[in-house]
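Just the one chain here, the form predicted alone, laid out as structure tokens.
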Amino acid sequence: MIHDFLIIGGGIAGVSTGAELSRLGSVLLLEAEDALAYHASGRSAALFEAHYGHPVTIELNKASHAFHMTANGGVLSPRGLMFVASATQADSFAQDVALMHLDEISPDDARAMVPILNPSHLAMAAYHGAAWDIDTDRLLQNYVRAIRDNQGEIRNGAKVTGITRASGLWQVTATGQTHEARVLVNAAGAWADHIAALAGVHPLGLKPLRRSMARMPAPGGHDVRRWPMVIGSGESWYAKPDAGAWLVSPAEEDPAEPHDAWADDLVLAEGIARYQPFVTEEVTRITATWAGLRTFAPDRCLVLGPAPDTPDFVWVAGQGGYGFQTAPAAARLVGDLLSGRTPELAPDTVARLGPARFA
């Protein structure tokens, strides 16, 4: 069978794009792992905050908000976002407030929301209520259902080992089988440049960056369910409630090769050391650790659209940790570009997301 679209990558980027393209033609999605959303998508902080990210990413966030809030009953629930700073972090705190459109609040007000904040170290705080948790599993499954409702096919455990092109068709070999398609969509996350090279398309210089996470019991036995996500000024660490427990991340961006990432114990210890002075409860026990790769293009914008010299090779890459919150608008843009529709996003935003900017 010749498919209209063959998508490589079963994270949120590939699955959301697959759902959009399944309205235009036949879709086959190949995922190397035995489960969807195994790598970066399965290790997301799962927060929607419209003003978080590169200015172009923010445009995608804003364009995705209504979908996240309403489609299929919506996937957002209230969380809130707080930035905190010590007396020595005034400059970075001022930048955070301006970039994230935060409202400054008193340390006492911050402690009323998060009672473990340390009054002897906390000097400044700011808050934004318009930040939500994303039900990432529900969002993913909504897109999976859309693909299957439109007779699309998803194959797990299908690692791509070869790509050729002949007579206007792509031939993709995965786990001993060869599939043909008119359009090849590269949504392979940290492996996207590798897939491009296999296809004979010039890589973009994508950089996977590791970010680690530690899960621990709720500090001091508190009920953390209604606490906001808390970020150290300059994004030097962050903490977030998670199913009654407490997550702390060093928020590092350490370069890594594409692989099944794991947390670095030393990096975690350094991040917890930055977090610890801000709270009164000492970190005494960690119940789990993990890491994910946030993959960025050189300019830290997503890359969405056909390769300029190979228009039937389509990039959906460089999500950089913003994959879930940008997915609705990013997928819709790819659908617009491949169907010939006028994109809903502004032309300058579309140009800044297109792979032609690297030509």
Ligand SMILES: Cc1cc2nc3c(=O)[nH]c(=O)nc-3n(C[C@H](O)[C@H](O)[C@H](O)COP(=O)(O)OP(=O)(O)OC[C@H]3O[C@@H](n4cnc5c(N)ncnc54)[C@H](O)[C@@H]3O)c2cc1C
Contents of the next structure:
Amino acid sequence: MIHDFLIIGGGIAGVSTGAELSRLGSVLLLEAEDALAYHASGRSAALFEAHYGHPVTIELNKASHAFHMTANGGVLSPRGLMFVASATQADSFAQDVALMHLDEISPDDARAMVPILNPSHLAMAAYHGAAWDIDTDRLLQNYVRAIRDNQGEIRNGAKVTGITRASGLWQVTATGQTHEARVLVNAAGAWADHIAALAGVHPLGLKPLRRSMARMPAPGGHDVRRWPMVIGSGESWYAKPDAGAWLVSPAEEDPAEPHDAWADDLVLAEGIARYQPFVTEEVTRITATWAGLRTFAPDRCLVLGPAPDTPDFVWVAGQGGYGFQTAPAAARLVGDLLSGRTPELAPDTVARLGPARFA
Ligand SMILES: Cc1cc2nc3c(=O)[nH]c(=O)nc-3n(C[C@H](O)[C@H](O)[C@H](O)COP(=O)(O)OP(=O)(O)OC[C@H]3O[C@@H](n4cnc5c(N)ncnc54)[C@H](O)[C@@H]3O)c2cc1C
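Given the form predicted alone above, produce the structure of the same protein in the form predicted in complex with this ligand.
Below: every chain and molecule of the assembly, starting with the one above.
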């Protein structure tokens, strides 16, 4: 069988694009691992924050909000976002407030929301309520269901090792089988440049950057469920409730080769040391740690659309730290571009997302 669209990668990028494309033609999605969302998509902080990211990413965030809020009953629940700063961080705090459209609040008001904040270190705080937790598993499953409802096929444990092209068709080899397709969609996350090289398409210079997480019991036995996400000024660390427990991330961006990432103990310790003075409860026990790769294009904006010199090779890459929040609009744009529909996003935004910007 010749597929209309063969998608490589079973993270949020691949399944959201697969759902959109399954309305246009036959879809086969190949994922190397035995489960979907094993890599970056299984390791995120699951936040929707419209003002987070490159200005063009922000356009995608905004265009995704209504879908996240309503489609299939919606996947968002209220979280809120607070930035905190010490007396020496006035400059970065001013930038945070402007960039993230936050309202400055008093340290006392901040402590009323997050009672573990340390009054002797906290000098400035800002907040807004327009930040939500994304039910990432539900979002992913909604897309998987859409693919299957439209007779699309998903194969796990299917690592792509060879790609050739003949007579206008792609031949893609995965675990001993060869599949044929008219259009190849590269949603391989940290491996997307590797897939391009296999296909003979010019790589983009994508950079996977590791980010680690530590889960710990709720500090001081507090009920943290309604606390906002708290970010140290300049994104020097962040903390967030997680199913009754508490996550702390050093918010690092350490370059890495594509691999099954794990948390670096030293980096975690340094991040916790930056977080610790801001709170009154000492970190004494960590129950789990993990890390994921946030993969960025050189300009830190997503790359969505056909390769300029190989239009039946389509990039859905460079999601960085925004892959979940941008997924609905990103997938819709790819569907628009491949179906010839006029994109809902402004032409300038579409151009700034396209791979031709690196040509
Ligand atoms: C710590 C952390 C916090 C984050 N927080 C947020 C957040 O709050 N909000 C948000 O929106 N985003 C967040 N992100 C970012 C988000 O997780 C990513 O942008 C998103 O998961 C990227 O999805 P993806 O599908 O491109 O990549 P992945 O999920 O990595 O999927 C790519 C898939 O391609 C497969 N693949 C690779 N090579 C092959 C091959 N040869 N054959 C077959 N399959 C292959 C891989 O196995 C992988 O499953 C965070 C990320 C991290 C690490």
